[in-house]
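The form predicted on its own is given below as one chain in structure tokens.
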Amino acid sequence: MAIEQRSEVGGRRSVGHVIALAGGVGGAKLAHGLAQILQPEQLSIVVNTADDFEHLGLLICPDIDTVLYNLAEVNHLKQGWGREDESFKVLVETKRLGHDAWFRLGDRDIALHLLRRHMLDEGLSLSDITSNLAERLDITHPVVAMSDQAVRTIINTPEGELSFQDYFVHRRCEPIMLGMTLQGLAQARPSAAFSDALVEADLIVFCPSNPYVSIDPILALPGVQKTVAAKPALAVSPIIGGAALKGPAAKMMAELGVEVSALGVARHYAGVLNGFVIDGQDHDLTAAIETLGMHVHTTDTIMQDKAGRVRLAGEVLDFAKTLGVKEPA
């Protein structure tokens, strides 16, 4: 019998198990929308960890934390990342004491990082820690670290190699991107929870995240891309009208010589996806994307508020039915 769930905006949808691959603000928004429609046993949110880094002795996991804060509905609504009603007394004091506090950590945010550091020192894996933190934030849907081994995105520039956060936050994406490498990938494996979810998955959703630094590291883990390509899979384009709503995706594409458009993103994913969701502004790209072997759904992909997140998530799930998504037994 198919599992049916009612969304907050009405109507019934029948789905199996969904994996949402997420990173960044756009990814967190759609993951939040999907969590309003699907029960915890129907959704696994697999999060990029390749932009994690050590800062002031703490392990900072920007993508995991952005997803956690969005699911817990404690995120800063205007900026998309960090906590709402945040204070920065620790940051101010570290600056006063002479530290170049270029990474903006709020006091509540630091509390979470301190707990993560404590649990790491106790020997817990990143997967166990992420589940623990989700539970403490009253999140019921599984938030899954892509790997328990450290993978780090390195941006290649004319100035040399830069860690992703140095490039993205400290240098504000100013250096030209010549390419990227994934440090530690050879020793990394999908986390156990990710591997289990891949076996059960009836649908893979690529959230509107940066293809290069949010989604590619997940797909690069051994066996992942091959498994995803064998299942119904779709993506929501992070590029709308030739621009990214947030983050450096458009700049990266231009510097890598890739067409900055939803079509450029679709070409990047060709052979892996059989569905692609684009914004109405890009309707004229439909035919070209279809030549890549993808079905196309056009809609408003800008998620202005919670209702917009739920609406888009519902359309994504309805569109997935046209891709041959298997019903659960």
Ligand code: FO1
Second form
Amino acid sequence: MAIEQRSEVGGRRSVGHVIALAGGVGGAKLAHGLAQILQPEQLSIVVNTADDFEHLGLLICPDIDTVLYNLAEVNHLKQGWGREDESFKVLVETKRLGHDAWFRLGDRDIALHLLRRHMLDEGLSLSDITSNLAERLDITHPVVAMSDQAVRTIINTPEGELSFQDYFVHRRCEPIMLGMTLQGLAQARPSAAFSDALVEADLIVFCPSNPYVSIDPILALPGVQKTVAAKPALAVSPIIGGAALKGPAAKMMAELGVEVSALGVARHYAGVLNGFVIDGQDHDLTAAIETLGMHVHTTDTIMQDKAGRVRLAGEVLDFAKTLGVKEPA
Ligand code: FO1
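Alternative state: the form predicted in complex with the ligand, after the form predicted on its own:
To see the whole picture, the full complex is given below, headed by that same chain.
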């Protein structure tokens, strides 16, 4: 399916239907940038839900909420996750009442979790709830939960298995990562909205998210990786100059024995992608990445502010148009 020039949007030619796969802070930033250029009917943001967990009777969906808050521009700019203008009165009170609150939930954030809990109790699916919450936050672009079934990342460490938030927040990613498993995957399938978007997608963009705990859970859902591999697909490297801007991706790669570089990330996606965007600092890796069958685009991949997010998103879309279109599936 050719990538057509459908319309002039903001002076930049847009591409057909784009799916952005996102998780974590880096993912939300690029998704926000893409949403400034593409119309709602041209972009679906599919979000990892394997970081989700039950906490104090609430279902916490960190990656979904980070995308929602960034698209609604109410996110805590410095932290990346959580809300701006936040207070923690409930958190302080739960601590005073004797609950070890290692997971910091702000008061305004709790309001969203209470609504999600209420809608879950009403029997709505996670993807319907996510669409509903997006609408309440005046977000027009589709924010899609990857699955309506519970998939949970379990990190295997020398101390045994840790749930993702226990590893990531409680233990601050200190335990050695020996591997990971996706609990619930056998019973999970892509959400209906994800499946529909996949059928009509002209381009899939892997946002600069953690390959293991943000992108892999999405690709692991039945049929997803095969469909993505048959379409024009590119990733923006989450590793720049051998380090991650945020989060444990570099530490995980080192502990898994993978070269901690943009090339290491490209190898992880070999056979799935035909495009790879790297930072100028990693320009010397271009030839090695091209041997993996990927076209390479080098640019400044650090998104310092909203303008930086839009700039990178625009470059990603321009680069996408140079990608050879694979034979129709
Ligand atoms: N990350 C932390 O490092 N500490 C926290 O206390 C914390 C609370 C939190 C609450 C809601 C939410 O949506 C995200 C939160 N995060 C926190 C970030 C979260 O653990 C990560 O963003 C993802 O799970 C990894 O992408």
